[in-house]
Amino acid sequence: MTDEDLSVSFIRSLCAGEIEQSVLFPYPVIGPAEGETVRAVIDAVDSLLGERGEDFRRWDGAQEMPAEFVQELREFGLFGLIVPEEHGGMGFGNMAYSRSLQQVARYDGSVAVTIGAHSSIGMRGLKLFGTDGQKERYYAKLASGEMIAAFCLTEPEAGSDAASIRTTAVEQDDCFLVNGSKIWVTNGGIADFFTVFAKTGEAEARSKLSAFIVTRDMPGVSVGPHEDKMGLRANPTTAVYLNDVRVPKENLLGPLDGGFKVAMSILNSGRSGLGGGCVGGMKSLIAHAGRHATERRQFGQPIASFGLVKQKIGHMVVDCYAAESAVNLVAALSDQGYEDSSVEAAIVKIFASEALWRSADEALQIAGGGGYMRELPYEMVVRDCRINRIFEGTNEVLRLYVALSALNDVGEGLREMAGTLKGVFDDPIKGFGMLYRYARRRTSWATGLPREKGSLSKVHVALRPQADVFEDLTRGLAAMADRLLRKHGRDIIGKQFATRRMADVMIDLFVLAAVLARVTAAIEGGGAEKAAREIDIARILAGQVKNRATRNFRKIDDNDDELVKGLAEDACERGSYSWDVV
């Protein structure tokens, strides 16, 4: 694979109307020597955690993991996924990761999350950008869990908007003088190594943010009490208070006033992780929805013969198929090497937290009146799983990202259409070339005429109506991109209804393109026959990508965004809804 090829972003392309397949097959499997760790990993975290559902509720209750079971985590070398083998870790990659805490995450949220928070964000800006004497001094402590990791960035002022945090961090001879505090901070109560961010410039200099290695042993760091949280709440999450701690120069992370690329390049890189928790909590819905079902009877026959019942555990099926044909493809992105997976990590997160939810929402339904009961695991799994479509970036935020960051290509080149529309006559055979091609663009966007990277020719002939779905609905992506940034230019960034409906589309494309991907090696794996069940998920998800994707076209011109917005400005004057009946 050459570096041009690395420096290709599927779904920032997809925006072009062009279909990179080379992403996308063959479809990426863990390789033999790191699947058969992986498999002896799973087969411990059964084994460790398989008969514990009672200790979790009792835990969840009682707000508190216990020291000795913390303890049985760090002997069981789960500190330790993605430390490097020479330093007492497993090494693996992003899919090995994410796939040993799917594993986790069918029997408890809480724990999972504790791993998580150490591996995919806590220590993860150690293993992107620390120096040698960093990972050195740190990665065997966090391999055996003797130091476990957290990742400060939100604070009181500070969520989504990074670059706002108030904590400093002053030059001081050999050390930065860091003052601040920061909150929900995951593992904060056990955690003894901290990736801090901090202003390193002028309080109102925003791109004057830098990361840094804080351990609990320095004078000046205390941790707050436990948060009573809705969910996870055996975990515990606690502020982080830093006063005058002074941090020595080299601990440092990453580049002085670099922080905000160090906190985005971690959540991105981690998120494959959120993703595959996401994943192993649908397995384990599924499942229980699936025996419930199968075991309680309503009028004289399982309730699984109920044709309601069954469209529910059908869709919850697709979603985990999708979900995690879709983290698998961005783990597989981090591990070969591709430069920029920010996007496709983006809509992983947003995608997989909102499956999860529609899970949990319909495994509960399913259970009934008892669902709603402490006894039964549903309503601890609900509690449990509404914190992914905030953490890590909330799902709102993150669709404008989507959405901005493909627009933001669009733009350049019709900027570039326009500096070749003045020029036109200066350089004829540049301008008119590029003309021509932009032309030939729209026609394709309009007509459906072929056209080079403009089809998903690799995919099983088998699968050759959803491949035309995908190919329909791409030229649609690019039109729609095309007629936001004409119809809103510079004003799209405000256009919030409006970049939403297109990340909906670019998110459902790129699930699509991964699941018919991975479809696709099935059948050459096993034959059509073997892979019926998943040609009928790629039917179904292709089914509703169109209607969702048409849905959202079609509202581009036809929509009421503005009288929705005069609603909420409405009640938000008032503050209270305004037509009580008596």
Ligand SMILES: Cc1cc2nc3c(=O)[nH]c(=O)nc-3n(C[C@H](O)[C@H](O)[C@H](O)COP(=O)(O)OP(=O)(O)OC[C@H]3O[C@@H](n4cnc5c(N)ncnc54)[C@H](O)[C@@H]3O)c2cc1C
Contents of the next structure:
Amino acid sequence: MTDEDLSVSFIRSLCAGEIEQSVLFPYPVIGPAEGETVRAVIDAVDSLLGERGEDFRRWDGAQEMPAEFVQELREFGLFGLIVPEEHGGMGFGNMAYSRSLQQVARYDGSVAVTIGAHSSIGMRGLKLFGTDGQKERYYAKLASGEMIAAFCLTEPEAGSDAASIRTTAVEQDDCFLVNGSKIWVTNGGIADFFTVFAKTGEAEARSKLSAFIVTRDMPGVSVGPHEDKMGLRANPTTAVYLNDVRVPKENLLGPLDGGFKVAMSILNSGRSGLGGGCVGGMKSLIAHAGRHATERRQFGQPIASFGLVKQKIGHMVVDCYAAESAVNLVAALSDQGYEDSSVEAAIVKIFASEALWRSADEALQIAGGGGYMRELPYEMVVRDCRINRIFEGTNEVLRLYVALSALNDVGEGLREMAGTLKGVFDDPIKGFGMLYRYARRRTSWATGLPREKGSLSKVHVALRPQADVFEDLTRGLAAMADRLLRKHGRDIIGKQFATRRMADVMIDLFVLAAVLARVTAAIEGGGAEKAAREIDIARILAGQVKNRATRNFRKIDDNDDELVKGLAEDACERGSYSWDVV
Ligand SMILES: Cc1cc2nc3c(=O)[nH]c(=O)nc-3n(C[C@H](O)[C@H](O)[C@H](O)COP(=O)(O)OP(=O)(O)OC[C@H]3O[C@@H](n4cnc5c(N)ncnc54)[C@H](O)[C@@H]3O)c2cc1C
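Complement to the form predicted alone: the form predicted together with this ligand:
All chains and molecules follow, beginning with the one already shown.
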């Protein structure tokens, strides 16, 4: 693959109407050598966690994971998944890591997040930005779990707006003096290695950030009590306090003042881990729901025989396959060295976390009243999985990122075409009319793009109708980007109803593309008959995507956004609902 190939972003190109098939085909698989190690990890996870259901529920109640169990996780090597082999780890790439975390998440969310926060975000900065010296110092201890890692970005006043953190790091002769407090740090209670973000610029609200490696033994580091959480209760989530902590200069992680980029790179790179965890949760829910539906009898027959129960389980299967296809593809993009798959990674986080939430809700419903009882696993899964839509970037903020990154590209492209034509973006409608090349491209969207960029020609012929849907919707997406920019110009940044719709189309199309590529591989590998159920999944998903996208396209100009905003503004102003009947 050339450097140029690796600079492509499938989804950002898609918004300009171009389908970069090289990203999708052949659909990635884990190589044989790594696959063997992953299989061994899966077997180890099954043997360690397989019979622990009662323990997990007890630890959830006690809000504590016993130290002996954490020791077992260490002994099974589960803290070393992404650490290079020469430092005592397994050296997994993102695909293998994501698959391993998936297996852990089949059994318990708290265990998955303990391992995930360590590898996906806690020590990911060291892997991505660490110097040789830093790696030499910490990798082996992190691989063995002698040091457990945590990621410290959020503060009481800085959540989604990470750039507004107040923790400071003031440069002194031999160190940075770090002061501040972090909240809701996953693994905070058991971690010894903290990736901490602090302001290194002037004291004004939004100055530059830098990242630091802070260790528990540094004087001035302390942690608060375990938070009493809705879910993931066995994981010790705590505040982390930093009082005049003298952090040696060699513990600066990445460039000075480059901490915002470090934080975003860590979160982007770790997202296929979270996605893998969600897929694991869905697989477990499908198994539970299927078993329960088969065993539970009402009206003289198993509830599995009822259409409305089948509908739920069938959709859970589609969601799981779709999420798995997209998670695996994004993990592979990072393993293959694609320079920027951050939008795809955000898409995967959104889709997988919402698919898991739907599955948990439906599985609980299939279990009926029993699903509401603590005795069965569903209520705990519902509590555990809710956080996935919030942490590592809320799904709302990630949707804005997905759509605005793509719109920015389209806008940049148009600006380049505009050359020195001043005022195009100030008066988009008038300005755009002047752009001959742009107008020509618009015509090509209407009439069909050049064959090589406008089609999914590598999709198996058995999936041609679904590929047609994808191609049509791609043209629709490009037209949507165009229409939104012409309608709103730069103001698009504040038009969140519209950007959400565009993000939703992008999410759906990326996931559909991943499924079509994966099912193509299944057909080519074993024949259409063997892949019949997977073809069915592609059909169902394409139908769903078509319906949702068509609705979103229609709403660009025909919507009730202003009415909805008015109601919200009213409710916020009054602080209450206005129409009690009595
Ligand atoms: C169990 C748990 C574990 C966590 N683990 C960690 C950890 O290990 N390390 C760490 O650093 N942090 C961690 N967090 C923090 C987590 O990442 C934040 O909660 C998350 O980033 C959201 O920030 P916030 O809670 O302050 O919400 P806010 O940013 O206040 O957002 C509140 C709501 O407003 C919406 N919103 C915000 N801005 C916008 C916008 N511009 N447009 C539209 N909507 C918007 C959000 O989507 C959300 O719905 C954890 C949190 C929890 C609950």
